[in-house]
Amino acid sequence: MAVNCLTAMSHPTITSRGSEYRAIMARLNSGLRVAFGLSPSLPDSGTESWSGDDDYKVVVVSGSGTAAMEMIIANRFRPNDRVLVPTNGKFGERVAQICGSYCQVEHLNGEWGRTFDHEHMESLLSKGGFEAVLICHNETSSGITQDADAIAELCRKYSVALILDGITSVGGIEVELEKWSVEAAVVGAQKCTAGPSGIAAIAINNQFIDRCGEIRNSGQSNPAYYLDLQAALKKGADDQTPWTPAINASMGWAAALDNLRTEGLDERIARCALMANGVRNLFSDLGFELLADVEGRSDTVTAILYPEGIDDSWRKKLQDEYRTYVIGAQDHLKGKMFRIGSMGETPIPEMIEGCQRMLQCFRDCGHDLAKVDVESYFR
């Protein structure tokens, strides 16, 4: 999180029903439209800041990205609706699990880090009976980004909705909601937009809104109360939320999104790509193996397998002695891999310094590495 994000969060708590908080929500909504790559809106209360000249509205959710994803799924599908969820990592698998609570799921549980089998997806969709395809667009557990263009084309071909978990892609990787005809997408504050954890947002188009309304009116909807989309829609145009929002987190996220607006979305995406490319090339040149398939490697996180003889004790040493933090692996890859994030407001010099410390820590652990000019990989 940026310093001014933390400063904003330290503001004394205010009422969520006054003009002061409406002004914060308007800034937040307007900033979210920038992050989602949507048409702009004014950051002023009373101007319907959640909408613009396109078909989408943004809705803030006082909960993590998982809560926002659950809000989409719970409101959009009926218990008997059938959805297709291809996965190649933990967070895609979580999408499938959420769907399992609200509808019928065909889960294509693929190998972590491998690209989706689009031919298999098409063979299933061609048989009909599916309401939607849901994907984790950028899978941070395995360092891979899905080919949303190709998946969107399949969805159009077979007239099914496309739902996007963009928690770690929106604001850091190119996301084209209109081009891909995405009905709904999620962003988590603490990832690419460098906001605080525990708050998220969804971008939804009119087709999604209308379908959710039809399901509710038909009496076939899933139970929902706190995550009831209809309640959120009644308040959104007035820069409000139906329940008490995460007030200070909203203040921090609005400040972080101001930073994104200042930097520029295209510029942030380019910086993330430059850092990720530098990390990939640096560690590949030094003989490390990357987990994800070459054609899908993420620009916001790189998954790197440990060389023989190295495990998570390296990561602890890096933290304790070098005051440098990288992410460990999850589930069956725990202790076999580490992950380097290249998202948010991380400056390039900080990434260079971090990589230098990592390499020295590997040498300290007895792993023989050639001397390289780390800085040259990030130009």
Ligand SMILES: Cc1ncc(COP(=O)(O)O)c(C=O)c1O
Second form
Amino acid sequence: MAVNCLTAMSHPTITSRGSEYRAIMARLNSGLRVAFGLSPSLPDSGTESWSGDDDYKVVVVSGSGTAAMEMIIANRFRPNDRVLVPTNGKFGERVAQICGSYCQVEHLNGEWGRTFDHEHMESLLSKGGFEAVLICHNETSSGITQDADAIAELCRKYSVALILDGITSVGGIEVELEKWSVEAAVVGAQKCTAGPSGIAAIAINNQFIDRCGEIRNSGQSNPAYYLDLQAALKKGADDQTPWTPAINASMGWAAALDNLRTEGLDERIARCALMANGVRNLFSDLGFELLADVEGRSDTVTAILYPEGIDDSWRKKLQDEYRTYVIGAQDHLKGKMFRIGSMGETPIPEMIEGCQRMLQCFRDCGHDLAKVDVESYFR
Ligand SMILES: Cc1ncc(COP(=O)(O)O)c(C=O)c1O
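Got the form predicted on its own; any chance of the form predicted together with the ligand too?
Up next: the whole complex, starting with the chain shown before.
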């Protein structure tokens, strides 16, 4: 997290109902529109910084990415609506679980790291009866990015909505909401936008907004109060939130999004790709096995299997002796794999230094590795 984000958060907490907070919300919303790849907030839009001249609005959610995903699902579906959720990792499985709380879900529970079976998806969609396909666009648990282009085409062909968990793709990987006709997508602050945790946002199009309104008016909606979209829409047009927002977190996130704007979305996406490419090639050349199928490997997180004889004690040693933090794996892959993030504001020299320390720590653990010029992988 950058210094300006931390400094912004250390401001005394102000009221959320005054012009000072409205100005923060306007900065935050316009930064979010950059991250989502949307048209800019219009300078003459008054208090409507959530919109631009396209079909989308952004809505800030005080809660982590999971809350924002729940907000989308709870408001968009009726209890009897059917949705299709293909998964290849923990966070997709979570999307399916949230759907299970609010509607009828067909969960295509695939192996972690394998690409989706589009033919199977099509065979199900072609039978009709589905309201939407929901995907975890970038599956952080297994390091795979879904082929959203192809999935969007399927959704268009069978006239179903497409909804994205973009928590580790928005701001780090190409996300084309308009081109893919995505109805709703989520971004989490603490991932590709390098903001604080506990705050998230959704981007929603008019079709989504209209459908949620119809469902509410028909009296068939799921119960929602804190995450009620209608309440958020009423206040959003005034650069406000229905309940007290995460005030200091929004100050920090607005600052982090300023950094994204300064770097440029395309430049940030290119830096993430360069770092991920370097990590993939470096570890592959040294004989490590990557979990994700080659055609879907993510540019914001790389999942690498431990070689024979190495387990999570390597991560502990790396942390204790090299002051370097690497995330482990989840669920059934715990202790078998580690993951290297290449998102947010990580500078390339820091990634190079981190990789050098990781390799040295593997050698310390008795794993023989050839000498390589790490830096050359990141040019
Ligand atoms: C792709 C993805 N979806 C959802 C989540 C959950 O987000 P949060 O912990 O912010 O609720 C994460 C967190 O790592 C994630 O990477």
